[in-house]
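This document starts with one chain, in the form predicted on its own, laid out as structure tokens.
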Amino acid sequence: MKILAINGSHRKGRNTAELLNIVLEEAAALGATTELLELSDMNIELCAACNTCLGQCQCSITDDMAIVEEKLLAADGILLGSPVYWVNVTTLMKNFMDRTRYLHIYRNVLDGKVGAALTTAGLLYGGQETTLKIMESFLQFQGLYVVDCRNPNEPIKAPILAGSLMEGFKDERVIWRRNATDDQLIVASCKQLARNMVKLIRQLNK
């Protein structure tokens, strides 16, 4: 059982990425193989609307979305991150998004793996639903059976997993926290959402 998550944050190794490890850490205790990639190491050109892709499972262009094809195809869950940028996933993302194109038009190669996503930014309210909703339907048509970070056993904590730097607001001041991961909640979510990714994976193995 492998899981690889892919952060489309534009810094590397920061807060967007140490939620993805809390993840697969957790997934890792349970079992799973782990795999962090940084779309900020990769060369991934834009997608050059050519249509090669329209009558084969083949894209024209030759860069580094061949080496993510591979792990993409090896991962049995698929766990998307990126931070809110202007309400919206990052360029980053976007950009892997559309070069998958070629792996969804002509026939859904990635279809029956488990996805699930997560995104933070600096405020609360700061448009991280409508962040996730976009990698969470990213994910349903490419053909995923997207997870939550939702404890099935217990009352709900947590809808969706959406961090924030900004921990409240008092006096007329910003309260801010020194990075996501110390929003217990959203750890507690993280280490769910392996939870959940690891036990569908295994019923879907079986």
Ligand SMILES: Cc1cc2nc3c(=O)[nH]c(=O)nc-3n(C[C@H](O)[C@H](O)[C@H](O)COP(=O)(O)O)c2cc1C
The other form holds:
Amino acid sequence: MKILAINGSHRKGRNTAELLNIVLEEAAALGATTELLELSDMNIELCAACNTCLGQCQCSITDDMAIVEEKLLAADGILLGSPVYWVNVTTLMKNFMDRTRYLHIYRNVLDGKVGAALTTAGLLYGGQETTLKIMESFLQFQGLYVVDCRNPNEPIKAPILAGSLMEGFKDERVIWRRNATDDQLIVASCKQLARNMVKLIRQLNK
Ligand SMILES: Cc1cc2nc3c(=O)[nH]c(=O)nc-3n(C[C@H](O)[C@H](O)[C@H](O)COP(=O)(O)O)c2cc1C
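Please give the other form, namely the form predicted together with the named molecule, since only the form predicted on its own has been shown so far.
Now the full complex is given, and it begins with the chain already shown.
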């Protein structure tokens, strides 16, 4: 079982990568082979909107998207991570999404895989829900079964996987966290997300 995490953060190895790594570590402990792909390491050009992909399962641009495609095809589970940039995914994540059009529009190549997404932001209510929904909708359009971080056997704690650097507000002052991983709830949610991904992949591969 392979789980590929794709980080859309423009800062390699920071908060978004740390959260993705928690998911991957838990998945690895459950037997998955895992990989974190940093989009900031890839040379992926902008979609040219040439519409080549309307008539065939191919993109007219030759660049690192070929490497990403190989990893996407080999994965049983695809986990997207993006920090919130202007109540949206980052430019890197959006560009990745645009460039996968050829995997979706002629034939849904990634159909039947398991998908999940997580996000983190500066503020407590900084646009996480919208950003998460954008990634989950993308995964659904690509034909993936999207799981969330709910433990079905426990009372609900966090319905969405949305971190923040802002911890709260007290006595007219904002209380900041050093890292998004300082939030125990989001760490627990990352681990549950991994369990839900692994469980569904196993069920689908029976
Ligand atoms: C261009 C830009 C736009 C941002 N927009 C938002 C925003 O709309 N809401 C928010 O709460 N934080 C926003 N942030 C803060 C980031 O979401 C936050 O710093 C996040 O932790 C970055 O993740 P990283 O550590 O993986 O880079 C923005 C940051 C940048 C650079």
